[in-house]
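Take a look at this one chain, the form predicted on its own, written out in structure tokens.
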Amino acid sequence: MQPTEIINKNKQYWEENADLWFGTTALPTYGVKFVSEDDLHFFKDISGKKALEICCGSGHSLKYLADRNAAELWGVDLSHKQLENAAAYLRENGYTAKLICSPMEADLDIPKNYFDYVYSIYGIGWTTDLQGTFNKIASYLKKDGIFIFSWHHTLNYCVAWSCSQRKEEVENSQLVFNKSYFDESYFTMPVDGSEIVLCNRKISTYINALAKAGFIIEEMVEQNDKQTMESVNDNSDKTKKAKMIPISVCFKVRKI
């Protein structure tokens, strides 16, 4: 599948969901079971700086950034819809943002050398070009400037609870791996009675391809939140997977 073909399949499926996932995985949140910015800081003090979100969503991160005094934001999205729903949510809020909608991957009318942070919640990791994309927001960042990324940690999709149809073996069911951790090839999930595609990258892809783009590594966190991990009463799978492995990853990286 060409990276054009894999961004129009992503595309139709936000655009005929977006109303879906409205307000889910944005700041505080960095991801599902884990750590927020409230434990991490990573923004720091927010008052007065230029920020732009690849992958805005429904403007929800932007309003967090809005309601700490940001300067000035910009968001990119792929989806008219996200990109209205976000619009709308920031205007009922009395803020605004300069909002593309265009891929991540494109050469973009934004400034360069301009920004204090760019970041993505949960949105880098549908680029088709990795390396590309690093390299861009690398140019749209001053020197010094912060990105911050989250996404799902590698190891959440190369692992699953073992599936048996005997009651016995059920409870004692095991997390195997059901896929390699060096496949990066893309491939196709079932969401919402659609499909989206994706590539599940190594976490060093990640790091070698900050490098590439100029980045210094500041902080990568893989920790589950405290209430996941002390949790005794949650025994769903999703809560006994997070305890034993990392659901999410988030990169804190420095343009030098």
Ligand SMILES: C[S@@+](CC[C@H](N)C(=O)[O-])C[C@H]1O[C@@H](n2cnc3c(N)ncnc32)[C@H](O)[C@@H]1O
Second form
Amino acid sequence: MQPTEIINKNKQYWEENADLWFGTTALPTYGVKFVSEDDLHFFKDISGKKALEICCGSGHSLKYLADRNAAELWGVDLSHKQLENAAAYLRENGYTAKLICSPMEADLDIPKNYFDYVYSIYGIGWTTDLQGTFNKIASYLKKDGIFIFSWHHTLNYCVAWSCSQRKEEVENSQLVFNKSYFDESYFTMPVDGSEIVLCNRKISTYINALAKAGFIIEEMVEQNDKQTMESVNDNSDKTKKAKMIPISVCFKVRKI
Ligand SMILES: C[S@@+](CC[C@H](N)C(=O)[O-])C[C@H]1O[C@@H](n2cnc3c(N)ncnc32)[C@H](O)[C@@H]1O
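Please give the corresponding structure for the form predicted together with the named molecule, as opposed to the form predicted on its own shown earlier.
Time for the whole complex; same chain goes first.
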């Protein structure tokens, strides 16, 4: 599948299903069952700073930074419906942001060497051009500007519970690799009666693309949240899995 075809298919999903995701993957959350901004404090000096969100969705993270006195807020997203929701949500809360409807992969009318922070919560993995997207993000940032992003951890897509119809075996089910860690090919996934197209990039793919774009890594986080890790009574498959492998990954990197 060509990149434009992938982007159009994903755009269609988000236009039709934006309302289902209203405020679900936004700061302070970096991911489900994952450490949050309240634990990490990656945006500790946001007051008076300029920030750009890539894949800003419903605008909840922009509001989070506006509440903390960010000076200027911009957002990019490919879905009109998401941006309509974001504009309305920010307006209701007395804030504005410059919102751009476009794929992140495109050449955008965004100032260069301008932002103190660029960030993306569960957005970057949608790109069909990781290196090009990281290069663009580096160009938007000032020197020493910070780029923060979270996404599914690669292992989370490779590992699943073995399933069996037999009750005694269900109780002893194990986590197994059902996909190669090295497989970065695109796959189509049915969601909400529609389809999305994604790929599962290796952690080294992110790290090498960041280095090539001119970033140094300040922190890479794989830690699931304390509540999940210490839970005693929650025996759900999701929690048991989260106790064994990272569900999300989050990077804080600096433009050099
Ligand atoms: C899981 S949501 C993230 C939402 C966001 N963190 C929030 O607070 O609502 C992913 C978002 O990425 C957007 N998206 C998907 N592919 C994109 C692309 N190629 N360029 C820009 N945005 C994209 C979708 O429209 C959607 O709003």
